[in-house]
Every structure is written in structure tokens, then in C-alpha cells.
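We begin with a single chain expressed as C-alpha cells, specifically the form predicted alone.
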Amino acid sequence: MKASETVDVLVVGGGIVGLASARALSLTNPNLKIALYEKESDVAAHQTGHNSGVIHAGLYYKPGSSKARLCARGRALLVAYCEEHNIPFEICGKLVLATDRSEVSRLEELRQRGLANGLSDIHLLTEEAIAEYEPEARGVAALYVPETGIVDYGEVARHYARDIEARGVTIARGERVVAIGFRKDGRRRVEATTRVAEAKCVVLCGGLLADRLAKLAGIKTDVTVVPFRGEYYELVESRRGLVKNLIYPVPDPSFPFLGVHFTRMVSGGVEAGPNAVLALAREGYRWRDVSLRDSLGTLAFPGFWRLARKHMRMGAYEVWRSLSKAAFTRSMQRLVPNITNRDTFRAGAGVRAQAMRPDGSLVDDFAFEAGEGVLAVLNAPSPAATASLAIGEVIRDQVLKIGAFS
């Protein structure tokens, strides 16, 4: 027989957004009885734990969007949290590098967008000035963004988990939610692997399984998650000096992914990546990780085929770059020409939960959907880790309304 419990709020999903939401609720009302179910053996097992660790400044986001607003507030809250808890981080700045004259006008567009989003010290660099920040980088111009930083989000999430457990929140690990129903008294009944919870409000922070959990709870949505794997290489220790901090390309407005870039990590290593290939499983970090259910679900989704037709040539190149280290190295050499195949080794990968609609359009901003006694996070893409504490505040406010908690 499964263990039964009654709580005020049940959070499903132990990634950084779910943990931040439980934290915000516990801080606001310490009398709330809160539980969190995570299907893996520990928190931060998927998108959070495979994050590249960038503290985003908010350069790319449409002014006034949830991404722009929550990134700005979330960055300030995150930095304060790291300082309070002695979590290693660094505000090191980054370069957005134009390698072709045709990209220079887009640098100015990005600068204007960054200024509109509250960044105060971003400025354009001439070709000659680039070496002052990144001696090995080569470009015709660059944008310097000093507010960008680095941190280990897995470590941040584990701190969140310890925080909420100290406040009385129960984190039940190894609990996969299999059913979400109703009781006659209006509470939600959530059945997991070994536990059953009755909750006044359920918060779904499912990440790669966000759409499935929402539908399990009876929320009608046309959003489907399509998983894209991003693969990384890492510089060998003797060649880490090729990159001082972070070097990004100018984003291609016709392609939905950012492209290969360099990120120095707080551990001292330097990552290069990611590419973007269709994952054959929602939690598929290697080509051999295949889920028949996930693959058939993607192939049956009309939005995927509309996106694929639009970006067929680029998609084929991304697959080739996944299979060919030489092709991946050529992408790195666009930014840092002196890198060779011998300077890198294949490192980890992450899977991005790309929320899409049937017409092939991407859900670009954060997306939440409320139902009877439930709040679903349908889309929490980058910069969700940077913005996690601010997103937690938004979810807290909505949950307090849904549950009518005082």
C-alpha cells in the first residue's frame, strides 16, 4: 500500500524552478505544509544539472517580456543568494563576437536591446580592442557585456533543496507522478511511485515532461515539448588559456538556437558548445539513448515537421557537426582560430525542452497555465536558471491565489 499524505501545496519536479517555487512559498507562509516529488534519486538531475552555468545578463530578450523582466530581477536575487550562502560565482563578462561585417549591425541592435533591458555598461569594441578582453579571439567587432557571469546551477539547486528541507518542506526523491485526479472536497489527488498526496494546489515544474504532466492534470494545451540535445567539448587543461571568460557568436535571427560558444566554468574548465540535434529520448544525452514513445511522439507532432522543413539544411549540418569533431572544431575556430582538434575532448550534453505549437512556432517566453487546483509551468527555457528565484516569486503569487491561502 502506498503512503498517503495531506499537504497544502505539492510541487512536482525537483529542478531549479520547482525548488525555487517551493522556497518562495515556504518563505512567504511558513505555516503551509509543502511537499515536493522528484522522480530521480536526487534534485537537479536533468536540465538544471546539465546547464552550462551562465548567469545571464538579459541581452537577447525582447524588452518588456517575462524573460527580460524576470532575468533582471532573478540575476540580482541569485547573486545575493550566492553571496549569502558562499556559493562560488563570478561576474566575469562576455564578448559577443562579429566575425563578418554583415553581423556588425546586429551588434548595435543587441546593444540597444540590452540597454532597454536595464544593462548599463555594454559597449561596442573595435577589432583592435577585442584582444584586450580575449587575446585569442578574432573578429571584426564585438559587444562587451560586463554583467554576465558564471556559477554551478547544480550546486545552487542543492542549496535550495537544503534550504526548503530546513523549513519543513518534504522532498520525496524517486517519486514519479503517474496520475493526477480530483477529490470530492476539491483537493487534487496525486499518485506517485510509492506515495499518494492530497493537495489544495499542485505546481507542475516538469521541464522535459511539462506537457505530459499538464495533460495528466487535465489542462488543455496545444504546447508539445520537443527535445533537442546540445553537445559540448571541453578544452584540455593546457589550452584553457585560449579563452579567458565567455565568447559568443552573433545570433542568427533565422535560426532558433544560439550556436557554438565558449564558457569558462567556475570549476576552471572551459566548455565549447552546444550544437542542437533532435534527441531520440526526452532524457537522451547520447545518440544511443532512444525512447520509442518519445521518438514517435515527436514524429507524430505536426509542429516538428513544419520546423524541420523550415530549417532542413541547418538541421542536417547540426547532425553532421554532432558526428564530426572536425566540423565542430571549425565552428570553434570561427571565434578562436588557434584551436585544433587536439585541444578539446568530448564532454557532456544537455537536453533542451523546446516547447512548440502545432504550426511549428516556438514558445519563446516563459509560459504558465492555471487550472482547477493546479498551476503548470509549460515553458521555462533559458534564462530560467538565472531567473529561478524571480520565477519562484511569480509561481508563489499565482499559487496563493489558486489555493486562497492567507
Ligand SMILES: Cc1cc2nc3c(=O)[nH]c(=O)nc-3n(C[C@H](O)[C@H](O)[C@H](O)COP(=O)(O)OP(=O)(O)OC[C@H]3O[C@@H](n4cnc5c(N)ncnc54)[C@H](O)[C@@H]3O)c2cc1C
Contents of the next structure:
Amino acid sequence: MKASETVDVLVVGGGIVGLASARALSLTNPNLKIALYEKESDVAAHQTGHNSGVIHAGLYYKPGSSKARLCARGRALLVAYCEEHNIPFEICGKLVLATDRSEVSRLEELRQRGLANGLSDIHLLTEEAIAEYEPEARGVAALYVPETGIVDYGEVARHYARDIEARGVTIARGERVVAIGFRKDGRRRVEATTRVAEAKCVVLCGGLLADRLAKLAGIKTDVTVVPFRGEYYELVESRRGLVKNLIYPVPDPSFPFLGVHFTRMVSGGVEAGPNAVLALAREGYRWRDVSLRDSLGTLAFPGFWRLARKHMRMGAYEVWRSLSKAAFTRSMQRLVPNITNRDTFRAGAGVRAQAMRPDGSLVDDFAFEAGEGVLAVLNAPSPAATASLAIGEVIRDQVLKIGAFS
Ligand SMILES: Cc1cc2nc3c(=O)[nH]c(=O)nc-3n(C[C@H](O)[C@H](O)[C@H](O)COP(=O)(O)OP(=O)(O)OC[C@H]3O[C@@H](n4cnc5c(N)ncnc54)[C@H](O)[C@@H]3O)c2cc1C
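Requested next: the structure of the form predicted in complex with the ligand (the form predicted alone having been shown above).
Now the full complex is given, and it begins with the chain already shown.
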């Protein structure tokens, strides 16, 4: 017999988005009875605990998009939150490095975009000026973005969790949601591993499983999550001095990811990555993690094949770079030529939830879909960790309407 409970709002998913949503709701309306179900034994087990740890400034996003707006607001809220809760973070700035002349016009486009997104202090650097910021980096020009920072999002999420538990939100760990139905009175009935909840509103923040949760709740969507693993190397301690802060390449506009970059971490190490290979399991962090259901799901999805045909060469190269340390090192050497194979060791990996449509197009912006008594987050890729507190506010406002909570 499963334990049953009645709540106003049930949040599914204890990543940074689910936790921030529960936090915003409990802050605005302390009388709401809120529970959060997370299938793993602790929060932040997936994307939130496996990312680059960058507080994004908001350089890349289309002006006016949710990503641009929520990144700017979320960054300000996050910095204030870290200050208030003594969470280590640093606004250390980053360089976007053009390594050949063909990339310089893209840098200028990025500068314009950054200005449109309110980053008034960004500026272009000449080849000579790069050394003042990153002595070991080599490029023909660079864009300096002083507003970028670093933080450990796993730690931020665990703080959110403590925060909301102290405010009376129940976090049930080890509870996998397996069914979402209706009751006769219009409430939603959510069945998990050992519990059943009846809720006026259910918020689905499932990250890599977002599309499956939405379908479980009866939301009609053609969005499918395709998982892309991003692997990292770390610099050995004696060579950490090769990178002072963050060094990024100029992103390829036809590709959804930012490219292998260097990130100094708040814990002191320096990482290089992530690459982007198709993951054979949605929550699989190594080549040997294979899920038949996930792999067949991707292969049966027409959008994946359309994307694969378009990026065939890039895809093959990514697989090669994942298997060959020498190939990965060459990507690092484009930015910092003095790095050698001996200077790095394999570190962790993360899996990105890339939401796609059947025509092969990528869902670029944050995406939410409301249904009867339910709100589903369908797409919350980077910079969703930076933007988490602002995304939480958006979700809170929608949930207050859906549940008709005052
Ligand atoms: C490699 C990589 C690098 C990144 N770098 C950055 C960066 O530098 N800066 C930045 O801002 N963003 C970055 N991101 C993006 C950021 O990490 C994500 O956007 C963010 O963590 C998404 O949070 P989430 O809560 O939506 O998902 P997740 O953290 O994946 O959480 C979803 C949760 O839902 C749970 N869940 C799923 N299904 C169920 C179920 N049926 N029942 C119960 N629980 C369930 C999962 O167990 C999981 O804990 C990066 C992402 C990756 C992968």
C-alpha cells in the first residue's frame, strides 16, 4: 500500500529548475502545501550536478527571447542569493577567442548581441591585448565579457533544497513518478515509487526525461529530448596556470553548443570541455551506459535523422574526439597552444537534454506547456542553471493561475 498525501502543488524533479520553482511558490504563498518528488537518492543528480559551472552573462541569446531575459534577471538573483547564503562564486570574466580572421566578424556580431542584451561593459581586444587577460591564449582578436562568473550549481541546488525544506516543502527522494492521472474532482493523481499524491497543480521539471513526463500527464507535444553527452578533461595541478579564468571559442552558429572551452572552477581546478556526442542513454555518462529504450527512441525519432544528416561530418568528428585524447587536445590547443596530452586527464561528463521537433529543428528557447492542472517544462537547456531563480518566478506565476491560488 502506497502512502498517500494531498497537496496544493506537486513538483516533479529535484534539479535546479524544480527546486527554484518550489522555492518561488513557497516564498510567494507560504500557505501552499507543496511537495517535490525526485527519483534519485538526492537532488541535483543529473544536469544540475554535471555542468560547466558558468554563470552566463547572456551574450549569445536572441535579444527579447526568454533565454536572454531570464538569464539577465536570473544572474542578478543568483549572485544575490550566493552572497546572502555564503555560497562560493566569482565574477571572473571570460574571453571569447577568434583564432583566425574568418571569426572576427562573428565576434563583432556577438558584441552587438551582448550590447542588445544589456552587457554594456563587453569589449573587443586586439591580438596584443589578449595576453593581459590570458597570457597563454593565442588568438587574432577576442571579446572580453566581464560579467561572466563561476559557481558550483550542485551546491546552489542543495541550498535551494535546504531552504525550501525549512519553509515546509516536503522533498521526497527516491520517488520516481510512474503515472499521472485525473481524479473525479479535477485534481491530478500522481503515483510514484512508494507514494501517491493528489494535487491541484503538478509541475513537471524532468530535465532529460521532460518529454516523457509531459506525455505521462497527457500533454500533447511533438517535442522529443535527444541526449547529448559532454565530456570534460581536467588540467593537472601543476599546469593549471595555463588558464586564468574562462576561455571560449567563437561558437559555430549552425551548432547548438558553445564548443570546447576552458573553465576555472570555484573549487580551484580547470576543466576543458564539453564536447557533444549522442548519448546512448538519457542519463548515461559513459559510452558503456546503454539503454535500449533510450537508444531505440532516438533512432525512431525522424528529427534525429534530419539533424544527423545535416551535421554528419561534425557528428563523426565528435565521436572521434570523444575516443581520441589527441583529437581533444588539438581542440584545446586551438585556444591555448602550449597544452599537451600530458597536461590533462579525463574528468566527468554531463548529458544535455536537447529538445527537438520531428522536422529536425532544435527548440532553442526555454519552453513550457500548460495543460489541465499541469505545467510542463519542455526545454530548459543552458543557461537554465544561471537563470534558475528567474525561471522559478515564471513557473510560479503560471502555477498560481492554473491552480487558481490566491
Ligand atoms: C554538460 C553541460 C554543461 C552545462 N553548462 C552550464 C553552465 O555552465 N551554465 C548554465 O547556466 N547551464 C549549464 N548547463 C545547463 C544546466 O545544467 C541545465 O539547464 C539545468 O541543470 C537544468 O535543470 P533541470 O532541473 O531542468 O534538469 P535536471 O538537473 O536534469 O533535473 C531533472 C530532475 O528530474 C528528475 N526526474 C526525471 N524524471 C523523473 C520522474 N519520473 N520522477 C521523479 N523525478 C524525475 C531527475 O532525476 C532529475 O534530478 C549545462 C548542462 C550540461 C549537461
